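Here's a solo chain for you in structure tokens, the form predicted on its own.
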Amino acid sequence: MDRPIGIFDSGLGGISVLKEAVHLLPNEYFIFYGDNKNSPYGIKTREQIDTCVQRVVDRLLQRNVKVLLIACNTATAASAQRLRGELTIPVIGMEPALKPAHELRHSGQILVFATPATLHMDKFRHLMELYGEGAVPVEGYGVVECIEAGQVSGEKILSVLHSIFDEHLKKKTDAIVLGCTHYPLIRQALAQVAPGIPLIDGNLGTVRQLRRVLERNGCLRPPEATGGYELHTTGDASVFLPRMRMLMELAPVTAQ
């Protein structure tokens, strides 16, 4: 089916998911929206998040997308269930990768690093009931703001991460779950703050689910199709589009 795939995030974080998707599905065409004007979502109320989400979804629906991928843990928790009930196209969301992290646990703690909104919603509480043994929620105050400002390395982001993690890391830690799609963009900084500790995110699992949905619905583009992507922002394009392009270069890829 020669229609695009819509991906959106509260800001720049979804670029980490887009990079995985472009790598795993090179024949598909993606339209990415970053809602940078309203970022961060993680400190907003559920109602505020849902309003922001709907505005971006409306833009993507105008482009006749065949699948909607919510590349944001907070937006998924706030709005995915509603969107699935209202839309006729598949809606794929994110969730903190607590299950795979739980499998790495050997008597130590699992730090679940996410936005305040994600950690306080019912979706996360249910996840904790299933896989939360030894898991400690860690609120990422100030991190998204740094990334949105392009500060993915250097003294500022390291200072913020140390203020968040130093006390937690005094205890044995078996893994850190990156429960926000912004956070894989600062893997190198996190590795400096928490050396040797596995950093687990849900990006690859989500993109594999996207591929399964496309296959199941018979709407993969043919192998000879030329893939690609567009980048859009609700913020200042002169500021955020160059940052998006930079992060597309820097974002890690794990898809095979």
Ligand code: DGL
Given for the second form:
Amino acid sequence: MDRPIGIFDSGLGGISVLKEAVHLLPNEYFIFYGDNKNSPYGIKTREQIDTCVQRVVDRLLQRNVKVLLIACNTATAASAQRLRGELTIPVIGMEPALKPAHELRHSGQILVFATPATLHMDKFRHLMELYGEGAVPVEGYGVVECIEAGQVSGEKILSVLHSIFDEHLKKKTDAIVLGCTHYPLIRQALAQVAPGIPLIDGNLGTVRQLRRVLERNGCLRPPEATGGYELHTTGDASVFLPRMRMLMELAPVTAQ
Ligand code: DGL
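May I ask for the structure of the form predicted in complex with this ligand now, the form predicted on its own having been displayed?
Full assembly next; the chain just shown is listed first.
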């Protein structure tokens, strides 16, 4: 089916998912929206997040997308259930990768690093009931703001991360879950602050789920189709589009 895939985030974080998706599904065409004007979502109420999400979803629906990928843990927790009830196209969301991290656990703790909003919503409470043994939620205050400002490395982000993690890392830690799609963009800084600790994100799992849904619905584009992507922002395009393009280069991909 020749329709595009709609993908969005509160801002730049979704680029880490888009990169993985483009890599895994090279024949598909993606339309990406970063709601940079309203970022961060993670310190807003559920109602505020839902209002922002709906505005971006409306833009993507106008482009006749065949599936919606919410490349944002916070927006998924706030709005995925409602959107699934209202839309006729499939809606794929994200959640902190607590399940795979749980399998890495020996005797130490698993730190679940995510936005305050994600960590306080019901969806996360349910996840903790299932896989939360030894898991400690860690709120990422100030981190998304740095990334949106283009500070993915250097003193500022390192000092924010040290102030969040140093106390927690006094205890044996088996893994850190990157429960916000912005965080894979600062893997290098995180590795400096928490050396040797596995950093687990849910991007590949989510993109594999996207592929499964497309296969199941018979709407994958054929192997001869030329894929691609468009980048859009609700914020200042002269500021955010160059940052998105730069991060599309830098973002790591897991799939081989
Ligand atoms: N990237 C988003 C997430 O995965 C949220 C960042 C924010 O806007 O606070 O949770």
